[in-house]
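Just the one chain here, the form predicted alone, laid out as structure tokens.
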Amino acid sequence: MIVDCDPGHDDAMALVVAARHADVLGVTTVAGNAPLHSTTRNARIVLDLIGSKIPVHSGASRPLVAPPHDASHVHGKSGLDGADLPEPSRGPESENAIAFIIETCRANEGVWLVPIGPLTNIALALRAAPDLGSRIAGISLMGGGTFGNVTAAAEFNVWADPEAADIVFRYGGKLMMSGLDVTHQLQATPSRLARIREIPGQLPKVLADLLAFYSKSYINSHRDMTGAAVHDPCAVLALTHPHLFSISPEHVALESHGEHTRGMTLIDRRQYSKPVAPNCDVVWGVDDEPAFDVLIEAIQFFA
């Protein structure tokens, strides 16, 4: 797989579990939770912490059309506030993530693209290389859902670049969506943070500190959450550990123009005898305890 990300506290956890359980050919970065220079820096730091030589390529610094917005109110100014982080070992291998995605997918048939930030890089790659859609195994994204977290309708990754998301949802190949319906079920609860802190080493301490910082905004802003939603690992685990998830084929349309619904993923759940043809496997539920066990085991592996 290629992990396309905007680290981001939950992206950090996704990178750890992807490096543990998948053949990661590269990491590409996009502006999203923080500006591009920060997300690229953060990706390198996380990979350094696990001793990984996976290449990092920086990509789009802004959405296709929409003005850029970050999520510093959740992730802090750096995108990874809350822990004492080392300096990155080096910069990115290139600043052309789009070319890396295209060249890698042409050289390796059957690659999964796993975007866990705004979909700008993926849309640009699909647009620049029309053959890409038939070469890749599919796209497993974190985003969307039946409710939002930026607006009542829109989740951040889709809302941040709905024009790019529309390209991705229309590309015609295998598509899997891990939206807020499932990701809010995988929470960094106090007991789970305590389990991470029990693991000796720098990596567990850093990740526990990051998740503790990240959790504060969720606990303070939600009525019924005891820890942050660890969104992004779901898009990885849905591929590496699909038995932990409930998934169904649905038709999903992307709203890019509505005054109140821009960035909404509209899942057609009408019970017609001749339903609309599905274009997306929607991930609805997760067996959250064993799923978090996988995250903890990945941390232990690299600690």
Contents of the next structure:
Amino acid sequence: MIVDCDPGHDDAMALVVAARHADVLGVTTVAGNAPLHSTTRNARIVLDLIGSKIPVHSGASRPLVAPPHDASHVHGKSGLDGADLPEPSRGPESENAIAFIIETCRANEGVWLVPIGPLTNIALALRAAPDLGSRIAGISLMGGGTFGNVTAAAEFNVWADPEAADIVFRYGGKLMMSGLDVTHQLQATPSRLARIREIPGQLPKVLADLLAFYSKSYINSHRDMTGAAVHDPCAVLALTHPHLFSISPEHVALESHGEHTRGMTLIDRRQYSKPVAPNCDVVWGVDDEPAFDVLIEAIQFFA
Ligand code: RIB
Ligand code: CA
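Given the form predicted alone above, what does the protein look like in the form predicted in complex with alpha-D-ribofuranose (RIB)?
So here's everything in the complex, that chain up top.
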């Protein structure tokens, strides 16, 4: 797989679990939670922390059409606030994530693209290489849902670049969407953070500190959450641990014009005898206890 990300606290956890359970051919970065230079720096830092040599290639510094917006109110100014982090061992291998995605998918059979930030890089790669959609195994993304977290309708990754999301949802190949409906079920609760802190070593402390920082905004803004939704690992685990998830094929349309609904993923759940042809496997549920155990085991593995 290629993980396309905008670290981002939950992106960091997704990188850890992907490195543990998948053959990660590369990590590409995109502007999202923080500007591109920050998300690229953060991706390298996380991979350094787990002793990984996986290459990092930076990509789009802004959405296709929408003005750039970050999520510093959640992830902090650096995009990965809340812990003492080392300097990155090096910069990105290249600043052309799009070329890396295209070349890697042409040279390797069965590559999954796993975007867990705005979909700008994926859309640009699909547009630049019309053969890409039929070469890859599929796209497993974190984004969308039946509700939003930027507006009532729009989730951040889709809201940040709806035009890119529309290209991805129309690409015609295998698509899996882990939206807020499933990711809010995977929370960094105090008992789970305590379990991470019990693991000896610097990595568990750093990750627990990051998750504790990340949880503050969720606990303060939600009546019913005792920890942050650890969104991004769902897009990885849905591929590596599919038995932990409930999934159904649906038709999903992207709204890019609505005054109140721009960035909405409109999932057609009408129970017609002849439903609209599905374009996406929507991930609805997760067995969250064993799923979080997988995250904790991955931390232990690299600690
Ligand atoms: O809405 C959640 C998504 O937005 C996650 O990918 C998080 O990292 C942010 O990018
Ligand atoms: Ca992300």
